[in-house]
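Just one chain is shown here, as C-alpha cells, and it is the form predicted alone.
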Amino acid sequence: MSTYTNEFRRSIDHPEAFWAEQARRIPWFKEPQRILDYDEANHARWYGDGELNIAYAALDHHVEQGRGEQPALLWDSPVTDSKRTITYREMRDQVASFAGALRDLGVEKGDRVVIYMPMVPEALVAMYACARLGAVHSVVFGGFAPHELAVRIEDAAPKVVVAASCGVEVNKVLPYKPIIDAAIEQSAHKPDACVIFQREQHVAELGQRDHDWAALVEKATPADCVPVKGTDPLYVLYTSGTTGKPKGVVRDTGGYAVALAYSMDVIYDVAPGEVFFSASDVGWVVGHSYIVYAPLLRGATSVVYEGKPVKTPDAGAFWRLIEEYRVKSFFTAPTAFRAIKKEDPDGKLLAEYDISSLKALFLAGERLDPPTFHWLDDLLDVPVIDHWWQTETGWPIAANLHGLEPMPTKAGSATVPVPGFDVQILDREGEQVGPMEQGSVVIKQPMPPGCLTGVWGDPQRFHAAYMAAFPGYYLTGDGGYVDEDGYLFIMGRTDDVINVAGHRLSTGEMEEVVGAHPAVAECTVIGIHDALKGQLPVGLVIPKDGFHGREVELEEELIALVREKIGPIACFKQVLVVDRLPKTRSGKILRKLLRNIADGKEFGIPSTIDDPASLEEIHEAMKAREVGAAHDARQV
C-alpha cells in the first residue's frame, strides 16, 4: 500500500486517532482528550476540552525554542518602494503590545474586531492580537465599497474597527477613512472605536471616535495570551451567498492550527526555517491561511507582497522575489499567471532570475486550465500542482501532496482527496457516481479539522447551504467527477457564484444591485469564461416601459452602480439591454443556457422554455456586441 493510500485510509477509518496523532503539532495548554464530537444538529467538533491559544502557537512558542531572530515575515512592497524584515520575537512583541491597546479599548475574549487593512505587516500584527485576546476577527478585504463593508459590520456587530489610512495601488493611494465612515453611517451597529494605523502615503484625519494606532501601542501595556478551547471561534470571514447577503463562514481555533501545521507539512513540504511564499490578501481564506498563520505555526518565514503579478514593475516580479528571499515553495491564483503570460507570452523575464530555491508551485483560487497548466509546465522545472479548497474548508481539500508522496500531475485535475476530506461525487438522487461520471461534489462527514463550524448568528443557514441537500454529506457547491485513476476533477460551480480573478462573487448580489435602478424592470447576471480572469461577470436588462432608447447611458449608470455598491473587483463592465429573457414556464431564467451561448458552447432549446424566440434574440444581441465567444455558439 502507497504512502498516501495508507495516511488516506487511516484518516477515514479511523480519523479520532488519526487528528489525535495529527495534534501533536502545535503546542497546548490543556492537551485534548475528546477529539472528536458532534454537536446537537451532528455536525462535526475537533478538541473540544483542548485549551490553546493560536498566537502562542505562532509566535511565542519558536521564540521559547530558540527561533527568536529567525525572519517570521519578509515585507515586499514595489507599490511604497518598501522592505522590512520582522523577526519572530519582533512580531510577538509588536502583537503583544497592540492586544494591549485593544485591550484598553475594552476588547475582551469572544468581542470581534473587524479589519480593513492592505497588505501591510500591520495587517498580520492586529489579527495575530485579536488570536492573543482571545477575540474574533473579521478582515474585510481593503477597497470593497462602503455597501460591502457596512454589510459585514452589521453582521459581525465588531467592538473595534482597525483600518489603515489607505491602500496604494500602482500610480494610485485610496484613502480608506471616508470609505469606513460611510461604511458606519449604513450600518446600524455602531463600533465603539476605531484604530488608524497612519501611512505616510495619506494621513487621515481622525474624527471623535478615532485613535491612531502609534499613540494607542505606545501607552499600552503587552497583554499575556489568553487560552480559548479547542472549538472557541478564530475568526469569521465573509463568503459570498447565492441570496445576495454574504455568509460569516466561523473557523474554530484548535481544528484550524492542527490542519494548517499538518498541511504545510505533507501538502506544500515546508519545514520550519524555510521560506513560503503566498501572492494572496489577508481580506481571503488564503491570506488568512497561508499568509498569516500556517507559515508561522510550522515555524517558517512568510513572504508578504504589497504588489502585483504584472506592473510592479514588470512581469518578472514573482522571480524576483522568488530569488531574492529564497522561496522554496510558491502559492497564487491561476489568474496572475494569465496576467503575466499576457505580457511576458514566452516567459523571457525569467531568464533574469536565479530561481533555482524553488522546488514546487501551487495553484488554487479557481480552476487551473490546462493551457495555463501547459504554459507553466514547459516554463519551469519544478512540479506545477493544482490544488482545490473553499473558504469554508480552510486548507486544502484535493491535492498533490508534495510532502508525503509526489505524484504524476494531470492537466485539469487537483488530483487526490487530501487525508480527512471523504471525497465523493452523488448524482441527483445521493446515489455515488462511477469513475468519468460527473455530479455534485460532496464531502462525507465528519468534516477534518480546520472546516467551517457554521454561519456566524445563522446556524440554520449554515445546515440549509451545505449540509441540507444531501444528509451526511457536505455540499460543495461544486460539480465534477473522478476518473479511473481516483483523480478528482472540479468542473466549475452549481450555483450562481461566479470566480473572478480568484475571488468568489455572487452573481446574485450584482442582480439585486441592477434591478434596483428605476429604469430596470428585469435582469440576469451570469459569468462567462475569460481567458484572463476565468470568469467575468455580463448584465441583461430589460428596461420599463417607457424607456426610450437611452441604452449606452443606462449601461453606464448600472456599471457605476455595481461599481458603487459591490467595488471595481466585481469586474462588472458589460451590460446588454434585451427585450425578453429565456425562462421556463415557471418563470425560471435560463442561466446555464445563456453562460452555454455566450461561451460559445452547444446549446439547445430546452422542452421547459416559455418563448423559444428569446433565445435567438440574445444570441444575436451577445454577437453583435462580441460577449463572449457566442459568435461561436451552435444551436442543435
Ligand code: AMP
Given for the second form:
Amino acid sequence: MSTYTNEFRRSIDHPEAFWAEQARRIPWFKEPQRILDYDEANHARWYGDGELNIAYAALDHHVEQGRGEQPALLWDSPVTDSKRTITYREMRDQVASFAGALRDLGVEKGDRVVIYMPMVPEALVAMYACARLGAVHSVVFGGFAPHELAVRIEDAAPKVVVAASCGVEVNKVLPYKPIIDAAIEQSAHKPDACVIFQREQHVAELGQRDHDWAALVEKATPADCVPVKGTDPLYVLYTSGTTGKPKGVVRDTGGYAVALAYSMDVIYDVAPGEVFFSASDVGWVVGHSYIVYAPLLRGATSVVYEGKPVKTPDAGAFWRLIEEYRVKSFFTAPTAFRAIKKEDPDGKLLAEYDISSLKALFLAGERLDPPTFHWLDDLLDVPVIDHWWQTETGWPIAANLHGLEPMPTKAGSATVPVPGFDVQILDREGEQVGPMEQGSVVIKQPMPPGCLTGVWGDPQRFHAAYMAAFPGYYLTGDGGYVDEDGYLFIMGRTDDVINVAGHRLSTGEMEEVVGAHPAVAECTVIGIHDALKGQLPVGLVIPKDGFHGREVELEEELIALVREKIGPIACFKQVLVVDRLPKTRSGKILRKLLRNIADGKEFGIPSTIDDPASLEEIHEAMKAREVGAAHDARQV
Ligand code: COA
Ligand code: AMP
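Mind pulling up the form predicted in complex with adenosine monophosphate next to the form predicted alone we just looked at?
Starting with the chain above, the whole complex follows.
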C-alpha cells in the first residue's frame, strides 16, 4: 500500500486515533481526551475538552522554543513602497499590547470584533489579538462596499470594529472611514467603538466613537492568552451563498489549529524556519489559513504582500518576492497567473530572478485550467499543484500531498482526497456513481477537524445549505467526477455561486440588487466564462411596463448600483435589457442554457421551454452586444 493510501485509510477507518495523533502537533494548555463528539445535528465536533489558545501556539510558544528572533512576517508593499520584517518576539509583543487595548475597550472572551483592513501587518496583529482574548474575529475584505460591511456588522454584532484609515490599490488610495461610517449607519447593530490604524497615505478624521490605534496601544498593558476550549469559535468568515445574505462560516479553534499544522507538513512540505508565501488577502479564507495562522503555527515565516501579480510594478513581482525572501512554497490563484501570462506570455521576466529556493507552486480558489497549468509546468522546474477547497472547509479537501507522497499530476485535476476527507460523487438520488461519471461532490460525515462548525446564529441554514440534500453527507456545492485512477476533477459549482478572479460571489445576491431597481420587472444574473478572471457576471433585465427611459441609462444605473451595494470586486460591468427571458413552463429561468449561449456552446431548445422564441432573441442580443463567446454559440 502506498504511503498516501495507508495514511488516507487510517484517517477514514480510525478517525479518532488518527486525529488524536495529529493533535500532538499543537501545544495545548490541556490536552484533549475526547477527540470526536457529535452535536445534536450529528455533526462532528473535535477536541471538545482540550484547552488552548491559538495565539499562544503560533507566537508565544515559538518564542519560548527559541524562535524569538526569527522573522514571523515579511511585509512587502510595493503600492506604498514599504517593507518590514517582524520577528516572532515583536509579533507576540505587538499582539499582547493590542489585545490589552481591545480589553480596555471591553472586549472579552466570546465577543465579536469586525476587522476591515488591507494587507498590513496590523491586520494580522488585530486577528491574533482577538484570538489572545478568546474573542471571535470577523474579517471583511476591503473590496466590499458599505452595504456588504453593514450586513456583516449586523449579523456578527461586534463590540468593536478595527479598521485602517485606508487601503491602497494600484495608483489609488481608498479611504476606509467613510465606508465604515456608512456601514454602521446602515446597520441596526452599532458597535461600541472603532479603532483606526492611521496610515500615512491617508489620515482619517476621527469621530466620537473612534479611537486611534497607536494612542490606545500606548496606554494599554499587555494581555495574557485566555484559554479556550477546542470547540470554541476562533472566527466567523462570511462567504457568498445562494441567497442575498452571506453565510457566516464559524470556525472552531482546536480542530482548525491541528488541521493547519498537519497540512503545512503533508501538503505544503514547509518546516519550521522556512518561508511560505500565500498571495491572497486576509479577507479570504486562504488568507486566514495560509497567511495568518498556518505558517506561524508551524514556526515558519509568512510573506505578507500588499500588491498585485501585475502592475506593481510588473509581471515579475512574484518572481522578485520568491527570490528576495527565499520562498520555499508559494500559493496563489490561477487568475493571478493568467494576468501574468497576458503581460509576459513567454515568461521572460522569470530569467531576471533566481527562484531556486522554490520547491512547489500551489494553486486554488478556482479550477486550474489546463492551459494555465501547462504554461506554468513548462516554465517552472517545480511541481505545479492544483488543490481544491472552500471557505467552509478551511483547508484543502483534495491535493497532491507533496509533503507525504508526491504523485504524478494530471491537468485539470486536484489529484486525490486529503486524509480525513471521505469524498464521494453522488447522483440526484444519492447513489454513488462510478468512475468518469459526473455528479454532486459530497463529503461523508464525519468531516475532519478544521471544517466549519455552523453558520453564525443560524443552525437551520447550516442544515439546509449543507446537510439536508444527502443525509450523512456534507454538500460541497461543486460538481465533478473521479477517474479510473482515483483522481478527482472538480468541474464547477452546481448552484448560484460564481468565481470571479478567484473571488467567490453570489449571482443571487446580484439579482436581489438589480431586481430592487424601480424600473426592473424581472432579471437574472449569470456567470459567463472569462479568459482572465475565470468568470464574469452578466445581467439580463426586463424593464417594467411603462418604462420609457433610455436602455443604456438603465444599464449604467444597474452597474453603478451593484458597485455601490456589493463593491467593485463584483466586476459587474455588463447588462442587457431584453423583452423576455427563457423559462420553463413552471416559470424557472433557464440559466444554464443562457450560460451555454454566452459561452459559445451548442444549445438545443428544451421541450419544457415556455416561449422558444425568447431564446433566439436572447442569442441575437448577446451576439449583437458581444457578450462572451455568444457569437460562436450554435443552435442544434
Ligand atoms: N480593496 C478595494 N478595492 C479592491 C480590492 C481591495 N482589497 N481588491 C480589488 N479591488 C477593486 C479593484 O481596484 C477593481 O476596481 P475597479 O473596478 O475600480 O478597477 C475591482 O475591485 C476589481 O478588482 P480585481 O477583480 O482584483 O481586478 P483587477 O483588474 O484589479 O486585477 C487580477 C485582476 C487578476 C490581477 C486580480 O484580481 C488578482 O490578483 N486576483 C487574484 C485574487 C486572489 O489572490 N484571490 C485569493 C483567492 S486564493
Ligand atoms: P472559496 O470559498 O472562496 O474558497 O471558494 C470555493 C469554491 O471555489 C469551491 O467550491 C470551488 O467551486 C472553487 N474552487 C476552489 N479551488 C478550486 C480548485 N482547485 N478547483 C476547482 N474549483 C475550485
